[in-house]
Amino acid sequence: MIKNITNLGDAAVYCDFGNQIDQETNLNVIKYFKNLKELKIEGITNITPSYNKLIVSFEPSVTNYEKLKNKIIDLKLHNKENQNSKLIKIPICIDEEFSLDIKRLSKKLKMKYDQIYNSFFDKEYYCYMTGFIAGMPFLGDTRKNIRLNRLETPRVKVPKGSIGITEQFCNIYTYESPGGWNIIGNTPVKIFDKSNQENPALINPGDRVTFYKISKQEYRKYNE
């Protein structure tokens, strides 16, 4: 549960769940996130979960740090953290045009392409958080044999839909963006749809994700 609660500037409460990055810790973060969101506490303007932290932003003219801290401490949690979780299957094309860093991965990991992809596809991933750019999911935990650091020099532009891996995580670029992750393919699926105001993100914290391979021809036809 929460290890420590402190104020973050003049308009936010910082909830620290520890330094571990694992599903058990993250599920506690999500539990608090969903419970607080459901309560619709007056004055709260935003609730932001991460791997092992939760930031509750508020309007100082409506409430304050002490009031919110006490509400968080006294919060009676229900066990609905997985109630709305989904298993989402994402197609990915690994054609040379899209697998920008597979050569680097193969060289650094001393593995053949098919070994890398077999390890990548043979896994169910867990969404710890979304962020950096709108709706970008941070998915764990990649198999240990394909974990690698970021690029030495980040790209100025990573194409929208790119799937990248670094260290224990995998992500999907929801927009064209700078980035230093190792890109191994691309998905034609729209991961973030800003026109959907109620739930613009396809993948949310607590969801589970699997990937499956499609051909370049299937990729091109996907949104026709």
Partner chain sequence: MSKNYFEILRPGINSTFQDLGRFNQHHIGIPMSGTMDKRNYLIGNKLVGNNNNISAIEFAYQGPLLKLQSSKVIAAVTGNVNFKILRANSNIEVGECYETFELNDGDQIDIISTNKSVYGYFFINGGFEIEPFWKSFSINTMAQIGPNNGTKFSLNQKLFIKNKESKFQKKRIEYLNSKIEFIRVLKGTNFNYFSEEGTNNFFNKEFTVSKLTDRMGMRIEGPKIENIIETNIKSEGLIKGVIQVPGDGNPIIMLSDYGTVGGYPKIAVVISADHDRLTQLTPGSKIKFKLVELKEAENLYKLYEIETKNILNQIR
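Rigid core: the largest C-alpha set superposing within 1.5 Å between the two forms. This one's a predicted model, so the numbers in the text were calculated from it and none came from an experiment. Residue numbers count along the first chain shown, from 1. What changes on going to the form predicted in complex with its partner chain:
- Relative to the superposed core, residue 59 undergoes a C-alpha shift of no less than 2 Å between these two forms.
- In the core-superposed comparison between these two forms, the C-alpha atom of residue 200 has shifted by less than 2 angstroms.
- Once you line up the core between these two forms, the Cα of residue 72 ends up 2 Å or more from where it was.
Let me have the form predicted in complex with its partner chain next, following on from the form predicted alone.
Coming up is the bare chain, nothing alongside it.
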């Protein structure tokens, strides 16, 4: 449940579900997201679920923080069945051309490249949310031995398809964009398809994801 509600600027309500990052907390966030969305409350411009937070932004000429906060507190949740969770298998190439931060990881974690990759591939991940850029999935949890902070200064351009890790999470850059995650490889798979307006994201919250290694040759041929 919501532990604390505050304002984020003058045009958003910030709902904190606690410090715990686990699937139970996240499913709660998603439940609030779905229930609020259904109500189509006037003035709301966006509802943004993340691991353990829900941000409800609004047009301040139509409504205000106090009014929306009360609506969220009074919200009557009705149980919703979770959408069918899919298992998705994503190929990655870890050639040095793509693994931009493996050196940094190896140095900071004091691990060999192989050890890092073995830990990474040997795991099934859960999709907590999609966002930052269109369709980017935030997956968890990575094994404890490969957890590291973001880059001190984010990159201005991270190549499209890059797989990044930071803390207990990994993600996939669906477009070229700025970003601060440690990049360990690249996938040729189209994770976000804008031509599919109804369901553009390949990976959605609640889905499960595994990764497998492909060669540079397979990578090049993938979209032929």
